[in-house]
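So this first bit is one chain, no partners, the form predicted alone, shown in structure tokens.
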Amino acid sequence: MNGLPGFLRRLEGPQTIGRGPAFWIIFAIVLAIACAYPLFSDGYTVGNTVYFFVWVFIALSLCLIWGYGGSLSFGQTAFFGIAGYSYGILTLNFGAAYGFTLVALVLAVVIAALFALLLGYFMFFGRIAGVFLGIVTLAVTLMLERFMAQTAGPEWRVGVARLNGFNGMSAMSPLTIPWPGGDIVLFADIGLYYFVLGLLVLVYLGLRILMNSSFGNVIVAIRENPERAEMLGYDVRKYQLITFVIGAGLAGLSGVLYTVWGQYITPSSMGMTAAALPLIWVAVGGRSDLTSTVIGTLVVLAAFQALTIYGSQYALVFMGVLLVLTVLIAPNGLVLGAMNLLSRLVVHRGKGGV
């Protein structure tokens, strides 16, 4: 990492896990694997894939908030909602001309980016922390929820586009790209799969860029001491409203990508279990690290969808199991706890040759 350029070399950091050209090759080797995969599978089983990659983007925004920054938040998935149905408002009103979809994609993110910098700062710089942040973020997410559920009648539109209240609104454009010989849409299958690929794996490296820069040091300095990082000059309340925004910014991709994928939005994407889930995600995977998320938040997600195929209330609680499981036996995260003892056995067994 010596002969890189200074923003590559934070790619490695005491923030995040991973280092040496051990770390690199079994990166390169998996996203080898994950670029292969569709050449290997059928149209559905990758389809369902890129459903899988599309909550990563949320877990990782809480891994964020939470994790990183100390900042339990509920709103993950009210941000989620906003950008969701602000795609669905702009494609079904303005269609995907010309590209617009990708054009629909940056606004909705950005949409929700902004409503989190409105709450943030009411709640930042209205001193509001610790278990009373969860209680508003959660307050919001459920009104949002419960005035989306309401929104049946026709007199609900914008524009051309009928909220549909619990039913939601569908039939909204897929992505699409300008593309000299024919425009390429991108279904839920190889080519949304691609799309989606390469987006979680450069926001993946952005975040250690972020994490183990000089910002980085501060959000975790400030999760650790806010009065210490206070006392040394720094602007508690910015740093955190700033790691907000940019989480729901996260989140807000994560909605849209989800209603691309599935070409619909429900209230009940915003509802408590929605917004409860990808706490667990990221708890069992250990929400002060970026890798253990992504991996946590992937093989809960499977395992969690191979129950439902048994009834759904079996894998509700079989998630709320997890949880208590993971809380008493490894609070910092199962997945975590896994790759630190992986760690020390390699470096014991290294000295252990010397």
Contents of the next structure:
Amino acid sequence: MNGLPGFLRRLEGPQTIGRGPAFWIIFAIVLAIACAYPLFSDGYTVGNTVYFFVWVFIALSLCLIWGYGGSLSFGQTAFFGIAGYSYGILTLNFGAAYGFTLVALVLAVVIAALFALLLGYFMFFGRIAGVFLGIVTLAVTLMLERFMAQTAGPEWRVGVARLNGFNGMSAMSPLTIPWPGGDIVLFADIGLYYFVLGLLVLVYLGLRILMNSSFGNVIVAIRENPERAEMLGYDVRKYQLITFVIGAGLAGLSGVLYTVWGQYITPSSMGMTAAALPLIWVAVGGRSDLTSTVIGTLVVLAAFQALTIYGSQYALVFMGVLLVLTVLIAPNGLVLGAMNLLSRLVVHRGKGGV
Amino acid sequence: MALLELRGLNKHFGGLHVTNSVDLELEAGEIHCLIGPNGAGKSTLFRLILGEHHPGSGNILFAGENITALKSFARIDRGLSVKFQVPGVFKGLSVRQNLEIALQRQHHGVELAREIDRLLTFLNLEADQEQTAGNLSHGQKQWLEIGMAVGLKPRLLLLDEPTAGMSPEETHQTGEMVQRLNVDGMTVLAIEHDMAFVRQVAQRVTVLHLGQVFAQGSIEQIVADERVAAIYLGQAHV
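Switch over from the form predicted alone to the form predicted in complex with the partner chain, please.
Below: every chain and molecule of the assembly, starting with the one above.
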């Protein structure tokens, strides 16, 4: 990949699994299948797939903060909720004309990121680390959930948008792209599918570039040994804060897309279960790699949904078992373990053939 | 001119004075060794210089600038660098990446790759560059960390027991390396228990005892000092 501009060369590197023509051919095939898939499926299934995709962004945010950065955040769902509610409040008040829903999407993500900037500033510059970071972020999430839960009364409104407590906020506009021949409304099927797929590819490739850049080097260095990183001249807290804010933006993106998908959001999206599930997807997949996080999240989500047919409690128990098994068998993640095994086999066979 | 100046540095944890009014001047271009019995306050002094601890009172001047209130990373920016006592490499990353992280602030692109290669040769770690740093031998980890510290091209290099766990031969090589760096203009302050190493490199020696500067001079003067022999050298070393 030597002919490419510098930043594209960073699509591969020590921080991300997958390199060389073989990987990118597989990537192109998977992407082609993903693009063609709605043509061979029905609207409901496609909409359901969008639902899976929506969660991948919050999983990637955890991959970034926890897997690469080494700081376990329980608070990603807080940013998810803040952005989701922000989108609702903005579009319920200002409508969908002139492409405002897209502006609202960006604004909602920015609001979540700003909140993370404030929270992160006090945490990282207050030298809160390790398990305490998890506790503080979880507390913030649950606080937000409790707060939103008591907003059922009519006095809790922002403009015309009622917060509505556990009844949830609903009927916000779907994403609408202004178009000369009439606006394109992205309902939760094919339209939204391509939009979210596009975002997903952009975010995935963007994160690959980021993690293989000198910034990514510092992030993993801080995970490995923060004292050494500081003694190489890096302001550790600044890097942790930036990572946290980027992660919050991604979690916020998840929140907006979720709200757009169902035109609905409730406080439970910030509850204990909601906070714990992304951790499980990411841990099972393999938190220290972007690709294994994406694959793991999609597989576990699909399995989870298949199991809820027999009752959602059983599915949750299954998730717990899955987490325990991961910790016991492959602490770095089942998908990541399988990927490493596979690549070792390929390398081994390659050597044997010579 | 003194490159590093410690003036009346005090640090106490509770009632324990770990460093008690330490005054120390380091001339630019010298190799200075810090010796003394366990608990003398040597490592604490390093932590104060690096900003990991902050002194109760006293000042730290680096190249004339008062850096007492600066954060650690800012002190590194001014031209300090350290090799810790326990090897502080990034264990989960490759040897090459370890060096890249150290060097990427000063070098970019092709120049960065060339600089890493040069350092790998210098450290004799070329063959192990793709190896995970955690899998290196103890001595190799020490070398790698010295390489990272040196890669910053500091004006003052702090070495906390650089030869701990090394064979006599490796110790001697490390000494030669320190001397080479010194010839190129690097000032070195080393904490060391290994007197062979101190004899090999030290131009001046400071003995710390109970948090205070106990004696200072050339290695010959220190070795000849009966008071030093009584508290430290006489026990196990020489």
